[in-house]
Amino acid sequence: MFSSLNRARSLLSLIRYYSSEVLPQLTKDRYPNIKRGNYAVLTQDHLQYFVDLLGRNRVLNDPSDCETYNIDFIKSVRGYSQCVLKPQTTEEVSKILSFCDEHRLAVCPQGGNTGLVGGSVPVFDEVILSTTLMNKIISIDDISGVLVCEAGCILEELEHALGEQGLMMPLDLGAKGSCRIGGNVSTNAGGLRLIRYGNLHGNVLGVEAVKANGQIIDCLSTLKKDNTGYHLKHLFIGSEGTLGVVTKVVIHCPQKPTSLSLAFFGLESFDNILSTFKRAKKELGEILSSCEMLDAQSLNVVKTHLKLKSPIDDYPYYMVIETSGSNEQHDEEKLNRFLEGVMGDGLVMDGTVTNEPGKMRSIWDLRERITEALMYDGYLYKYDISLPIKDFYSLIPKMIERLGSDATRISGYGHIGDGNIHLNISVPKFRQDVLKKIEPYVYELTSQLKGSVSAEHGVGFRKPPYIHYSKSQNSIDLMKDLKKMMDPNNILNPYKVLPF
């Protein structure tokens, strides 16, 4: 039952162990243009306050204990925090932030630390506020489908708990075995089911959050309709911990499907992917729950480094299509009929359909473990971008032409159903000259195509200088005004989201 959870935890342990053996360069050295803000330096008096509040076991300040919290998942950035705090209640978070605000200590909120844009780790020596011990499920209403839980709950554990009540999470991510729901909400994570269930702005009914000064904002509405005044919850969804620390979440959860099927296709061209996707929307309609694509390089990397096996022969492109409904025979017939049609018309060259859990898990592993496999190449420049669907794959050939032999591998995969492409460029080790070839060029191309520089991973540390490619100056100025109003001393996740 918990095989994928155990796999994800083993993966996270592996990555953290590897990170400790081969430490990435400190962020302040890799990005020397970023200067530390005018914050206090942690003292013994500060540490003593935290120990008195939380107890010795929930305050980490040994460098070896803090190390893994300072490094991001893909080893692209590294801070040097000397203090990790592990509160268990909203009230403890409130007291921590109030103290840090008064003493001008910068704070980096952190959940599962599975982010890919450097938003969940310190840039310098910020105090790390970990939500991992805030992991209680408060209630599940199986009639309304409303889940209330603390921010530190692991996504996959929520999925299992909901499943026992005939419900499911509207969010599904490759990192579900280790990511935390508070981090998901704070980054407005998208994932594999967005085409069916939408993003978290639509599924989150309410949040509880703590402002920089320690004030608790209770927006824990459990109502589907609550049209009283400003929707304050949206300030915290996607703000990446810069406006407040999310401590509790209310999520509307759909019924768990009783019928689930998965198809894996091989295709000769990206144009055929577009045509197949269009057909899937028309012919699968209400049971279509996920539509993913990956190119040959993406599949090759999991086959090479993770020894996973593909159920079909080699092709330039692949699609994963999931259907979910309430009538197994009807849904299976519909998907098989769809496969016969797209193969008969020459859109799909080969394909397989299954509803066996083990086989479905094996197919999803081919898609979900690509990032893990790419890390074996060396250093990974990773870009999460939204584009008009017709231009979905257009960046990959342009980057291959631009980088040539500088890159070990350039690949693309992602959510064709919502236009979110993951561009991956791997090299043996980080090189500043390669980075300069990629940025800002990749964001300029994205802007020219009327895309977004961030689709679902947030802005974090790595994208603030490029946010203007997707947001107008007036919009950025309004965001800065909100930040100044809610966090006047700029202690919450500094150097993130907004231009430095």
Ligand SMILES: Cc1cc2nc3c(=O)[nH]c(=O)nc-3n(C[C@H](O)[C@H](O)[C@H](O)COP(=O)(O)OP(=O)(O)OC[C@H]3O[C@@H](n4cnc5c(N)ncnc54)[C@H](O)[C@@H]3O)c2cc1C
Given for the second form:
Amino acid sequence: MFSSLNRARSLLSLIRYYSSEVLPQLTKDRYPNIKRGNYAVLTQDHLQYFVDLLGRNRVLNDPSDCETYNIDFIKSVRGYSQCVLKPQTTEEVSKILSFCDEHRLAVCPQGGNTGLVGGSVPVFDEVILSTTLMNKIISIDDISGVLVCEAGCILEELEHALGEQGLMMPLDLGAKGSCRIGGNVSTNAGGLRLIRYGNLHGNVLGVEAVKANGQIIDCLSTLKKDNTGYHLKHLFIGSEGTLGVVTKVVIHCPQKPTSLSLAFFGLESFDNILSTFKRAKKELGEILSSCEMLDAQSLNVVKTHLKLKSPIDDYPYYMVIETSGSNEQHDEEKLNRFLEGVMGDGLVMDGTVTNEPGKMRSIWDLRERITEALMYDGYLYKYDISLPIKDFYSLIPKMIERLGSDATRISGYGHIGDGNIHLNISVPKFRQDVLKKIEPYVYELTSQLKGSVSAEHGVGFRKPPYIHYSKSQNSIDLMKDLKKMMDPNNILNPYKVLPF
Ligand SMILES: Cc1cc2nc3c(=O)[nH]c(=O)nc-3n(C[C@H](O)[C@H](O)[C@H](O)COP(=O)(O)OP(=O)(O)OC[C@H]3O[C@@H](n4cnc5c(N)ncnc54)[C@H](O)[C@@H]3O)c2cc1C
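With the form predicted alone in hand, show me what the form predicted in complex with the named molecule looks like.
Once more the chain from above appears, this time first in line as the rest of the complex follows.
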């Protein structure tokens, strides 16, 4: 608990550091080909309406108060909105959206602002609708495992509240101390537990959302089975705030495991990672709950910038394998047999296994804090890609060869169990010429390998021009039709997800 609170604080201080000390270039200047839509410009009358509705304290319009809301976590984009609204109820969200729709004010929904594709901040001067004050847990049913809560609940706080009832969230990610469940649902966030519990399309039982015109769509079913017509909730899961603002969610939560162990391995080759993963699936079976990999550069970055310590010697690759279950003796026996096998066969060169909470936290920090550590390198070109498992690591050597001395660090880590790699290219400062060397090349390669240009982070602002590498034209056209039907004035998160 203490260490995760520290992590959340450190994440927040990093956000503050970057937003106040090193302001990124405005998005409109960095991407001059994107033109502002024909939206109204905020006036005193608009502001007065919001103040009358929410009160002065829940309407920010001083530029310095709005600054952190205008910059994304990896400082890749910056808007210049002068209006942050903090509703507390669904009815307030409804009134805000209906007013914005009527007056053609563009809106950018925002949760914890930890998104990594530039979707959570305005591109120009869109009004920011922040869910931070919609943070109540409505109910937890410890028999069915059903959680009902507001969209602004912080993921880690939900985890703690559920833990008291013997339950846990089906998702976990490095940004848990700051990201909010409405943001998680809107991005269909993946993370460290997806291998075991699947993605949010399976775990979200119900959603309440507000459409662009202010209409409230109540799909807040708490039932596991409900085949009454179209499954509308899925429209809001992963649509990144372009079809509606999620205000409440219902999540089916698994039982919290009573036996938990974590292994950290050093390996000599990527092929050995694949063989170890295959063995883990076969020999650990139902107790395998996470399977992650990181390369030497990813470990170096947390050792260098965050002064974290690795429990084993240096190797080219590392794996983090978590098991969780309900019978400690059974789980330990399985894990020990697996360990003896992979070490005896020379797949794993060195490793450590622990079930002590403090030691497990220290190992997870090595993996979960990589993004935070990479920020200290300077500017980060970050890619989140799904690939067929045999090609999982293939982009890294290709990018190293292509970029040569243009990059200070090229690293790869990710959810090997889900075929999802995070490719990171660090440079001291943003450079347009480096960007041109990376994109669209990285997406072309991904497409040739039959991968996806976004595995779990979404499309946001940074990927609409490349969505066609992973979606057919007919599918994109259908997405555009849905958008037109649900948000005819295009006020919700414009310039995001759909190709401009
Ligand atoms: C250190 C770190 C680790 C991460 N690890 C992972 C990981 O393992 N897996 C993963 O999938 N992601 C990961 N992410 C990315 C990010 O945390 C997720 O995308 C997360 O789900 C975003 O939640 P948020 O509340 O911060 O949303 P925001 O960043 O505020 O918003 C994300 C998108 O959702 C929209 N949105 C937010 N709230 C709402 C709402 N209530 N209604 C409608 N639209 C909304 C925004 O407009 C935006 O388009 C990581 C990020 C960091 C910084």
